[in-house]
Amino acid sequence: MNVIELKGIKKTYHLEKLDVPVLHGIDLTIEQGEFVAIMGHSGSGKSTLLNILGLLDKPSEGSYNLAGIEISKYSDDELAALRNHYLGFVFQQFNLLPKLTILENVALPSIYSSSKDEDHHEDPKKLLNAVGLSERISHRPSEISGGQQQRVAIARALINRPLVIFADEPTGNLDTKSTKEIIKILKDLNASGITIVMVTHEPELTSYATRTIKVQDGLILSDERNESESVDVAKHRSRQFKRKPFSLARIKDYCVQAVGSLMGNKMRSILSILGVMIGVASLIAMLAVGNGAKKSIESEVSQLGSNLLMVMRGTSQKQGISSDVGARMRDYKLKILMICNPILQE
């Protein structure tokens, strides 16, 4: 079964008036159960290829078929739902939320899942136990080592039982011992039937993969298979993607996450609440002053004893002499006559 099929994939970035082509027509097929290592120098296009494979970016041209689904016309929201349902990610920088515990980080993708099938979520405690971190579930990411953080990231990637796991330089920030531990975990996952696609700069890591793809200048330079044995994937999931309807349980999860975020950033939350309170109080005060001034004017007008108020244009003064509108008009006529008749000027 082919889980990934790329045909004529091209990607061009538009930077103001400059077009930068990165991929120049990629044709690639990845079967279920493969462990694929993608290699290439910086600027070769391997990261762009991984972003397109992981539905993090859209190709400019070509077709992409993921698990029998043509995703070229999918919206951003639909792509996000597919990512959550079918894919798992392991990044070089771990990308763990520092305010959450390890257990909460692992369980986070299941909260935002769009799947209708609730049974496909793994138990986060069992996942942490599988990667050897069952005694650290209440710790925060800053309280564990880099290798342990990467194991947490792998457990998080497995929470929704992904069809494919994308690993972007998963050992780039780790020492030799931690690197071997992470690679062993990825190999075990691959042996269980999960497809692994790994981007790496380290040639020695390609020996663990069943297939090595080298990318150069936006094209596939070589595609070699390292092993001949197949992987038993009979028990791997084949369920179809279905939208999960909005429910009160999801609202509860969102509220819990919102409260946790507020408590995790207390000073920022206090300042935000204080700003909102000051803004609302200022608005209420301005409305009260405006209504008070309106009532005061209405009261003064009502004391005049008449319900009719006439507003007329006031008189102006010139050299201490007041003149009304008509007087001013006569003064203008006199000036015109003096200009036209030199005798009047004398």
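Computed from a predicted structure; not experimentally measured. What we label the rigid core is the largest C-alpha set whose atoms superpose within 1.5 Å from one form to the other. Numbering follows the first chain given and starts at 1. What changes on going to the form predicted together with adenosine-5'-diphosphate:
After superposition on the rigid core, the Cα of residue 295 moves by 2 Å or more between these two forms. After superposition on the rigid core, displacement of the C-alpha of residue 268 between these two forms amounts to 2 Å or more. The rigid-core alignment places the CA of residue 68 less than 2 Å apart between these two forms.
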Contents of the next structure:
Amino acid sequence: MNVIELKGIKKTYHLEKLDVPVLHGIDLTIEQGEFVAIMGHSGSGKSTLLNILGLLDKPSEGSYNLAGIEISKYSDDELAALRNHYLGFVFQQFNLLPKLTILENVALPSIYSSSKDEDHHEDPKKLLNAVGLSERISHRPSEISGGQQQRVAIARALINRPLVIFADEPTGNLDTKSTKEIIKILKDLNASGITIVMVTHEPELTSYATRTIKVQDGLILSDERNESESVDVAKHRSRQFKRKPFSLARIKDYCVQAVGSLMGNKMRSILSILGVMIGVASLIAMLAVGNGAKKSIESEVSQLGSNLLMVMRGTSQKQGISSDVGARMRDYKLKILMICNPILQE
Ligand code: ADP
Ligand code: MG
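For comparison with the form predicted alone, please write out the form predicted together with adenosine-5'-diphosphate.
Below: every chain and molecule of the assembly, starting with the one above.
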């Protein structure tokens, strides 16, 4: 069974003023159970190819069929769900979350999984046990060595029982002893039926692979099978991809995750809460002071209005004709203008 089928894959990065063509038409078929090593000089397009294979990036042209699914028809969200369901990743930089414990790091992808079915998840403790880290489950990534961090990353890649594991230079940052340990774990996983696609610079690691592909300038230069390493297709896994609706269990997982993240950095959380409290309190205080000042001014003005008399010089009315203020100098009349006092104005 073919788990991966690429036809005419091209990739061009579009920068502001420049197009960078990287892959120039890759045709590649990978069967279930293979252990493929991808070799090539730096800049030849290995990581770009692996990112496309792992649905982390989209090709500019060509078709990609993963486990029978033509991925060009899928939206970004669906690709993320497919990735979570079928694929596991191991990177050179480990990419573990520093604030979480090793156990939480391994369990993390299962939280985002669309499936809550126990059959589709491994037990994170068992996985850590399998990679020899059962003693370290409550440690944080900074408290263990590079080789151990990569073992955690492999355990994390296995949590959703992937069909394929993509590894981009998984031993690039490791010493010889750790390199051997990691490659042995990958080899054992392959023997259990998981397809492995690994980018590497180290020619000696290709002896563990069942197939070695050399990439040069965005094209496949050679594709050789290692006759001494057999492909165990008998144990191949097959799974149907089915998206499940948003469930309460998922909301609960998100809440647990949020609380865990708050507790992971207590000081920052406390300071943030304090900041929000001070901000809200000062806003309420300012509104109250503003309202108080408005009321006090209103009452002062209304008091002023009730006592205010304006006395103006005489007006006259003669034969129905009114003269305005000051028209008569001698015969003064009082004209009382009441302002600011609505009751008296009426
Ligand atoms: P490799 O993994 O074989 O060393 P990459 O696939 O990482 O090579 O990169 C191949 C080429 O693509 C390089 O010339 C690199 O500069 C270019 N490249 C990779 N990613 C990007 C990107 N996001 N934007 C522009 N150019 C990129
Ligand atoms: Mg690379």
